[in-house]
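Below, in structure tokens: the form predicted alone, a single chain.
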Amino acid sequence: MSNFLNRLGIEASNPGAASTSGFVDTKGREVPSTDPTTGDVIASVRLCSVDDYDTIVNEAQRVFAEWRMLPAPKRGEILREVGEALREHKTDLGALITREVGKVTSEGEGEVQESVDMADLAVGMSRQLNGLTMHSERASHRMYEQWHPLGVVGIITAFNFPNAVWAWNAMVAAAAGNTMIWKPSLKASLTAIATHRVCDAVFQKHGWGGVLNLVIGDDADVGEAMIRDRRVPLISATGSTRMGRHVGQVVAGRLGRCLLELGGNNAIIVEKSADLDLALRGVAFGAVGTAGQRCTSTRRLFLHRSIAGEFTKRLVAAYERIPIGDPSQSGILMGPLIDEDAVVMYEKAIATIREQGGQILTGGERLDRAGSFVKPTIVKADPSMPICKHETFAPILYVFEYDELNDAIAQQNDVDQGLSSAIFTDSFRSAESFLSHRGSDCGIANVNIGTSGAEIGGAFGGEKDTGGGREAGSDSWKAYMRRQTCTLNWGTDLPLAQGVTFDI
């Protein structure tokens, strides 16, 4: 791991020597990067101050100036190299966000995946940023739109998806001719360096260094003159909804734009024509991949009375022989939550769930062993319960009996949070009342496939206080991207609109 970071120009040894942009020399604090299997510090990173933010927006704006001028296909020619260059890197990152971050193995490797299909899918998008033709009502004239870039675009990102998720936004805003500022969390800092340095090198290559900026600093201060920047006119911000309310506020204020992916309380029902083998499968992976840490893992499982204690039985059974340990080792499936706030975060919720009167079926305790460990948890509760109105960041499945399919949907529906949602059926009906006006509603909802582990081909993101934004595929792209209407008379006269004269 040492040799990689050192081939980026990360001296991985020495405190500190982390550099963050390749503008700026910063002399800011230190902030530890903390290996949550062990508890050993990795490194430290030195932190940017808001006059390094303030150079590095200042030349996000003036290449974005040229930047935009380049046609984009050849712009996408440029990711087709990054992505290229993620592929030939996969393994030393995948490796470092399972040392950073704790995700198993192929989980680590499988984002850097996502991020060499966002690369993929962002080459394809570079030729078709397309707008459409109307027809005008006045004789001699064209109508149609065509889309810009909006210019310096800010991306805050999470722990959990400390590569991907700015893949999500970097591919398509560098596509649709945007500059950058990436700000990850503190949490997953080396990612983020090692990332920027894999990808800035290509774009380094090409004369377009620039186009993606890195910095590392605190919320209070690096954070909030990001949101407050009128010169960022899109902010895109992943994490908790309490962040993301503060954010969306902030840059409503200055009627910037905001794309937010906020908390999921995601749940998935089981019906009693299920496959219950399948089901058991994207159950557990929902609930305990990633350790539960994903905004799309599954918090909430409705099981039809009919078939809910034999599927309940099978899960524990399953839970209790899950391989919890280093994540970097073969056969582990379970790695440690990010750090030991996260660990006290999960034994409050225990101590809520019984204080509440939930039951716990298994887990429910901290792993005796160093690092930041702790059992999943299966809670037999009632729905009413408020903790289970909330998202606890940790592996903590609650499960809920029903009866009939729509009071199931109810009761999935009643909570603030709306990102995706699954429901695993062998019943045409069943799929598509779930499926219905009448169903989820949720931004994703899935039919005999989990809540988690969503492809890039389609838009990803959720309604209600997950925020509403959408990232990666479809026609995500017109986030980052402004629309003008655009009519043309190639005649000789001035007619006007809706029949009005003005005769001079």
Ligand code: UN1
Contents of the next structure:
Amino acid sequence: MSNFLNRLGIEASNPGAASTSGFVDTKGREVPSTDPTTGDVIASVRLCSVDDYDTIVNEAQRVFAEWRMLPAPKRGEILREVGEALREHKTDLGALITREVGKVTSEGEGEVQESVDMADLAVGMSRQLNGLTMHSERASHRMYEQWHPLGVVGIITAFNFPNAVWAWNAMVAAAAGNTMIWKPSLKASLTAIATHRVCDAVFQKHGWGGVLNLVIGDDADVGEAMIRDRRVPLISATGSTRMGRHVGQVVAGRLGRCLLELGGNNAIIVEKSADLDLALRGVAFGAVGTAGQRCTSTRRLFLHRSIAGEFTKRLVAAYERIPIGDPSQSGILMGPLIDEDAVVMYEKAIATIREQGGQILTGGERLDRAGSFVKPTIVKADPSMPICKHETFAPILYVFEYDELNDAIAQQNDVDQGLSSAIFTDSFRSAESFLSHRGSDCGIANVNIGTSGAEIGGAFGGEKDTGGGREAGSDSWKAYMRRQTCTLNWGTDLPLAQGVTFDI
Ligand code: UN1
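Can you switch from the form predicted alone and show the form predicted in complex with the named molecule instead?
Zooming out: every chain and molecule, the one shown earlier first.
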């Protein structure tokens, strides 16, 4: 049994780790969590039932009534300690992410660092949940806005960022005075349990058990119960566009709030003026990093015709040198896909690419070894090929050639998704054009940086089928609070706005 599993309190046996926030003893069905590098079961998790969910949401509501009254900077103090706890467990949590979802060590640890950064940011935020003051048109009146917490926030996360995406939401939601219920992907339930335990221990120490809650359950029962639940005013969901469309419709149906962070189909444009060494590294990390399983992964590459041949040749050579294997080993840059289903999806996409006339320049098949490994793939393609408009959650990169920057930008935008985008150029004019109102239509637009690896200080999210939500930094905290406009009359008269008179 691995030491890091012990230290995180996960029993690598079957039945293994129990789920939930510690006050519900679940009796549900056991679901194994599998190591994608070997195919071995790491541990099993007992699923929560809808009744368990119900108990937890009641408790989260009860604790909310108290938690919201703790001054925000005091809530921030607890989050500062949560950041410390995450720092302390960074290596172990990173190792668990590597084991459970197959990220290479530096990316597993990098993800935990992203959560640490979120905790730090939320500490500062807890002193900056500021509203505006306005000038009233009425004498002796004062007008201002203030922000209140919402209540119990529902957080749905995907397998690919099993620690950080929760932290994006949880740190901000907690600073804002909400309690929350986290429903993680069943493909990464052990990371969720360990992350929850590390952070919840800090809350428990301060007498605030029940602010953070975890429910591990099936989408069909627990997931549906949560999105339909009027006791949960905000659902923040990360995952596929298909899932998000369903969540969005159900939550809108009860006039609840949604924060959606869904699929991407991110592109990089490489101009002829670009620093091609820089571009090569940016493209390789964007397309191959996390085995192409980030929502920000680079899936399309637009190369200026004058550099396309040479750049593609170098990229293919770089792909063929990428060390693929056990992601816990140093030097490895690409681990496995999350599971066998993902390999099947990759293989289906490769077959479709061939049918639609794409030319596979490298990759295109699974690796001949145990585990869910595939080869990173480059496809010479035409933007009109329907598959290029779809997000395949795998390391498949479509390469196109262009002559005019405006055409490349138009083609980049001509997909349903709108998450991340980038241009590599040394031309000031091209960079500004890419960033202008007629430039990239994505939520993230980078110059001389790839599409993935965003810092938490900015607002993260995208447009169109990506769902429109913004998480993490900037003023994203506003999504977790409700705005109240307050007008106070300190005079002796009762003037009405807009000059209306009503004398009795
Ligand atoms: C995701 O894939 O859902 O910008 C999140 C990035 C990371 C977050 C990705 N900071 O690639």
